[in-house]
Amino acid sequence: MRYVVVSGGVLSGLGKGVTASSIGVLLKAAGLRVTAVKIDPYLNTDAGTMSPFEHGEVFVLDDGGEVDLDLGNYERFLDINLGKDNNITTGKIYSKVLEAERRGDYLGKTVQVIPHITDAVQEWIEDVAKQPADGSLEEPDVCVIELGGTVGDIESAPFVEALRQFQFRVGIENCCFVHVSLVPVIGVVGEQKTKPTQHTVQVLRGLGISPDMLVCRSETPLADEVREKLALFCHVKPEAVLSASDVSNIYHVPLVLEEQGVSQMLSERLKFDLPDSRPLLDDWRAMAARVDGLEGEVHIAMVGKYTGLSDSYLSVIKSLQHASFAVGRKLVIDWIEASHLEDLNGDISEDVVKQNAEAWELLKKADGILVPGGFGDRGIEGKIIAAGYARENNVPYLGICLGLQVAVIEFCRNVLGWTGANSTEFDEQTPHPVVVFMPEISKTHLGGTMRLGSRATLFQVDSCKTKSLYGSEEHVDERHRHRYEVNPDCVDAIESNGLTFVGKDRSGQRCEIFELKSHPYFVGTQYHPEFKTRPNRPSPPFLGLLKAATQQ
């Protein structure tokens, strides 16, 4: 087993996840089976209870793991399916060690960070690196490990020490260290400054790890003299100082690294042969060029409550982008804060009126409307209004999880005439509880207690739009993350008025997909199809939305 460790310095958000994913693409193109591990130094057991405002999207895996969004990058870039153990957190490691201590596994020894915590980290990595991830039963050849946070943080110190020890545990010849850093551009003349990178590499080397490659993030490509200076001060070869400047689309990143000889350096460092032909890289070049060459726009109104932070909807955005590639249009997402669509209720302040007018202008000019998942009652009425506008005006609509639920609420209120229809999440006293709390879900513990992971949805009809988008399969396996569901007692009344639940779970009770008859595209899914999208294989419900929005 070979390992590539990607760390970061100076500040967070530099693109370690994309760098790790891109290195994985180059390794996969070389014919190796690749898996990935993300280390998050926070104390949370997983990302499940973390706010989207603070942490971005919670990515859900097949086995129900609620993990960091970078695992979504790995899955999309490498076309693999990971498990919850591929995301290591401080909380998981300390829980494992403390459970072992309580069992008496340490035979009365004092339990310490070194060796017990660091050993646990190394054992975890070795175990999970052996788990097949590409759909075969074959053990991977190489594991890409991303160390979250910034080198020098107190939180990440035990993991840095574990990785320092790890290189000797598995053999230095089987480990390659890649450090991502910032080279800021300062002043009118645009001088590239090397001091931040010098300092972060100094810290990393002081902790016992010498990087084999530097990936330098900058607005502009690295100047030759800057590359030479960094090589001199950071103890790496000049050719191993890699320029990672801004690119027109994310699919260029593996190609930029390849052009600088990364595949060759990896093959020399980790002792594997590069094949003469690498079709996967040809596919990436074609995809990057296709994305650059898209013409014509398609406007999708995204009606949500975290619209100021696009990371909160990262997989939804990627799904829309992948579908836009397939229909050959440039995607324009018009972000609409759901609460801005709501009735003013007498508030005629200038700012509120302006926000309302701007939100409605964006909604009315949209080619399609998407209401994504979410929690809490803020903006709910605005989402219900958006679903109603799409239904009444034949605007293509896709509702995901909560987006399905608000569309059902709107339908019951305005088509069935059930005044006050609502979800018990937002109104426990509603006279018409059309969305209800799932009976088996815990009301006392939030973490890991939702309906999570991959579940089967069986089509209930011989033909419908969604079934055809999925290739006319009889069932589909998609990932879930929810606590509330459509009330089974209301289904007959809803369906008799034209909103059909074309997909249900194996019990036939849980409503998973709806479609509205006599509408170009009015679809809702209780599951989250965005978690399984791929650049060359877009999620079917998103592809349907984009096809309808472009009248294809």
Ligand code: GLN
The other form holds:
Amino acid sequence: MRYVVVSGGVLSGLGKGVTASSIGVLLKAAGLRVTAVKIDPYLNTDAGTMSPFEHGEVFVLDDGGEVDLDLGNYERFLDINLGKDNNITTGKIYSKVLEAERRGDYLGKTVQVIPHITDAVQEWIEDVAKQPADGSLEEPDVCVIELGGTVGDIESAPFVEALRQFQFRVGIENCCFVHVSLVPVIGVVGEQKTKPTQHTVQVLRGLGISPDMLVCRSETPLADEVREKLALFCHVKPEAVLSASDVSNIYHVPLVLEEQGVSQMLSERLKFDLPDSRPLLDDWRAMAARVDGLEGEVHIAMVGKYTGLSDSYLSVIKSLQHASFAVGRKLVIDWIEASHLEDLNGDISEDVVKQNAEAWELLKKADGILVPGGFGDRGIEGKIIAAGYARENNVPYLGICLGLQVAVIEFCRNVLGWTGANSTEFDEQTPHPVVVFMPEISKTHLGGTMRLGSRATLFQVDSCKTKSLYGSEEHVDERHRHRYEVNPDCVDAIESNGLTFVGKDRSGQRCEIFELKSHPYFVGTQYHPEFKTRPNRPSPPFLGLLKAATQQ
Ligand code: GLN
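Can you swap the form predicted alone for the form predicted in complex with glutamine (GLN)?
After this comes the whole thing, all chains and molecules, with the earlier chain placed first.
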């Protein structure tokens, strides 16, 4: 097993995840089986209890793991499926060590960060790196490890120390280090400044890790003299100082690295042969060019709650993008804060009136409307209004999880005439609980207790839009993350009015997909199809939305 460790310095949000995934693409293109591990140095056991406001979207895996969104980058770039153990957190490592301590496994010893925590980290990495990830039963050849956070943080110190030791454990020839840093451009002449990178590499080297490669994020390509200077001060070969300047689309990143000889350097450093032809790279070239060449726009209104922070809906955005490539249009997402669509209730303050007018203008010009998943009652009425607008005006609509639930609430209120219909998540006293708490879910523990991960949805009809989008499969496996569901007692009344639950779980009780008859595309999924999209295989419900939105 070979390992490529990707760390980051200066500041977060530099694109370490995309860099690490791109290196994975180059390794995969060279014919290696690639897997990935993300280390998150926080005490939460997993990302499941963390706010998307603070931490971006919670990504869900087949096995129900609620993990960092970078695992989504790995799955999409490398076309692999990871498990919850591929996301290591401080919380998980400490729980494991403390459990062992209580069992008496360390009897007589003082349990310490070094060696007990650092050993646990290394064992975990070695174990999970062996897990097949590409759908075959084969062990991977190489594992890309992304160390979250910024080197030098107190939080990540035990992991940096573990990785320092790790290079000796697995053999220096099997482990290489890539450090991602920032080269800011300042002043009128646009000077590229090297000092932040010098400092972060000093910190890393002070902790015992010397990077084999530096990936320098910058607005502009690195000047030769800047590269030379960084090589000199950072103890890296000049050719291993890589320029990662801003690109027109993300699919260029592996290609930009490749142009600078990264595959060749990795093959020399980790001792594997580079094949003569690498068709995967040709695919990436074609994809990068196709994305650059998209013409004509398609406007999708995203009606949500975290609209200021696109990371909160990263996989939904990716799914829309992938579907837009398939229909050959440039995607424009119009973000609408759901609460801005709500009735003003007599409020005539200027800001509120303006926000409301702007939100409605965006909604009305949309080619398609999407209401993504969510929790909590803020903006719920606005989402219900958006679903109703789409239903009544024949605007293509996709509702995901909460987006399905609000559309059902809207339908019950306005088509069935059930005044006050609601989800018990938002109104426990509602006279018409059309969305209810699932019986098996814990009311006391929030972490890891939802209906999570991959579950089967069986189509209930011979033909319908979603079934044909899924290639007429009899069943599909998609990922879930919810506590509430459509009340099975209301299904007959809803269906007899035209909203049909065309997909249900194996029990036939749980509603998974709805479609509205006599509407171009009005679809809701209780599951989250966004977690399985791929650049060249867009998620079917999203493809349906984009096809309908572009009259295809
Ligand atoms: N809050 C809703 C539920 O728990 C929807 C969840 C979601 O959209 N992921 O069922």
